[in-house]
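Below, in structure tokens: the form predicted alone, a single chain.
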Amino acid sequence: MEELKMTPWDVSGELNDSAYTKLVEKFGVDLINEKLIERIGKIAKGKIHPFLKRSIFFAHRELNLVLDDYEKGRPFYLYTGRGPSGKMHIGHLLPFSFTLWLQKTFDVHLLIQLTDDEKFMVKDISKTAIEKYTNENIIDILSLGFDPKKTHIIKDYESAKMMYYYATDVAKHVTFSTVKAVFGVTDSDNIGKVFFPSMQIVPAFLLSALTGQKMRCLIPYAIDQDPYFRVARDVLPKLGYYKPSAIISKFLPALQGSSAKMSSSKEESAIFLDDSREVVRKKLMKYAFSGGKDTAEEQRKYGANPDMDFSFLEYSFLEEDQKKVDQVYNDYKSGKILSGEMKEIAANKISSFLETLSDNREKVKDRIDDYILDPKKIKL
């Protein structure tokens, strides 16, 4: 079994429950418990996102303080991002659907950072290709339906003057030894990797800096990105801002199972946003890890394990009717539904989701400028 290795730029090894337990201990984050979920549920009027129910978003940093501020009528905002190094797959997009749910639930502003500069420094890819992926990724993200009045896109290259102004404030308080220790940077890495964390930390206080109104920032991110925000929590109070809060996710599983994550470089590991209905079905039938038994007879008798079944998990993330999800879960677990039938159900749900996104892309592709961050247009 390959030992788990994790930096913000590279993840390898098996991603199992034991690995996540070790990461929680190593990074010093808090697990999201039932009490915290119930508190969010009250604010969301009983509608809990599947990622919370199924512990995909499983840990946090001071989420309780964000909820305190919200209940007291104090503003906060969201910040998340995307490194545009290729086309997006469903594993990339679903965390953005959770961010959308947070935006709608709390009715707050959101910053989305496209780290095109980072990808040039850490990937063997041209600036021309990165620019292409950046624009395509933005359209993919916006196709989910974010509020144009409260959603602000930051492209690092285009926003370089503004970003650099505040990044130098961060950089002045971060030593080279800290970057080496926290991010795993070595003497053979380019110096861009040393400075870049300062750029990714900026949106964690940017809205406060631009508006002059000190407020908390809640950041949804996958656990491999935690090093940035451990450093941010150390630096930001020195600059007069709140420590950023976080709600942290596991990786969405690859088709072959939960021990690996979806990868853009492995076609068979992921369902891409431009996959046709036929391709989605073929991938599920051929590659999707099943929680069922080896034969139909065994599954009728003993049932399946939906909790480790890729097709059921993807279906449960996309189906908004919880009663339907519960029914499919029980039928699959009891043996009433077979693995092939579960894959068909998931293929239809995923394909419908992707087709809706495709329609929405046409509506937003010419409106990107409406979402680009403009400090003059921010109205809290």
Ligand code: TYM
Second form
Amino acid sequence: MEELKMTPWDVSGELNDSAYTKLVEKFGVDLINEKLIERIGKIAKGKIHPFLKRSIFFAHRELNLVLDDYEKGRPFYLYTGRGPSGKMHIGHLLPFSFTLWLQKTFDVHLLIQLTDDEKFMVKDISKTAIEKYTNENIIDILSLGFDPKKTHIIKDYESAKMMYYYATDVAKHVTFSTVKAVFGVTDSDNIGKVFFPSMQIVPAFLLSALTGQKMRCLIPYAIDQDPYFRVARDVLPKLGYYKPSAIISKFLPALQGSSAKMSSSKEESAIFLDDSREVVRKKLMKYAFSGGKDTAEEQRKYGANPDMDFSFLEYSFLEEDQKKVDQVYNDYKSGKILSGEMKEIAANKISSFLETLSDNREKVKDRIDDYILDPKKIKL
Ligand code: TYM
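Show the other one: the form predicted together with tryptophanyl-5'AMP (TYM), since we just had the form predicted alone.
Following is the full complex, with the preceding chain placed first.
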């Protein structure tokens, strides 16, 4: 079995439960327990997000301190991001849709960073292509429905003056040996990789720096991004800010199953946001890992295992009516629903979701500029 390797720039190896357990230990994050979910549930008036219920968001760093501040009426803000090196797939949306739920639940400001500079330095891709994906990805993200008054986008190249000013504060406190150890940078890597982490750390204190009000920052991400924020937690107190808090997810698995992540570089592993109804259906029918049995007869007799079934899991993320989800779960588990039908149900749900996003894209596509971070316009 290939050993798991994980840096923000390279994920390889098997992503099973034991791999996540090892990462939790190695990275030193805390698991989200029932008590913490209950606490969030109280604030969310009982509406607990399915990603929390299903332990997709499974780990955190000092989330309790953010909740303490919220309950005391002190402001905090959210920060997340995207490296625009290609089209987005539904896995990439996972942290964004959860962030949207957090923004609605807590009614807070949100910074979204697009690391166009990172992708230029790390991948073999032209600046022209990156610029195109940056704008496309922003539209995809905004089509989820973030609050226009409280959502601020940072494009690294475009915001370079402001970003660089603060990035040097970070860079001054991070040694080369830290970058080597945490990011796996080697002597033959380009020097952009050594400096870049400073840029991704800046938004973790930027709103405090720009407004002069010291606030906690909560960062949702999938666990591959943790190295940045481990370093940020060392550096920020030295600059007079709080250590950032984090809420951390597993990867949405590839269609083929949970041992690999959904990845844009493998077309058949992912459902892209612009996949048509027909393509979504075909991909699920052909590739989606099924928790069902080999024959219809066996499945009717013994039922399926919905917890490891790609189609059921994806359906359960998108269906807001918990009663419907429970019904499908029970029917699938008992053998009443067969694998093919489960795939149909999921394909319809995914396609309807993608169609809604596509309609929303039309509404936001000419309004990107309204969301670009303007320090003068921030109203806390
Ligand atoms: P990027 O573009 O690789 O990924 C964007 C976000 O999606 C998460 N992610 C996934 N989540 C679930 N399932 C998957 N299969 C999957 N693949 C990727 C990533 O963890 C990330 O949260 N350097 C970053 C951009 C960035 C950022 C941030 C991300 C800048 N600031 C702050 C998170 C928080 C990047 O290239 O992400």
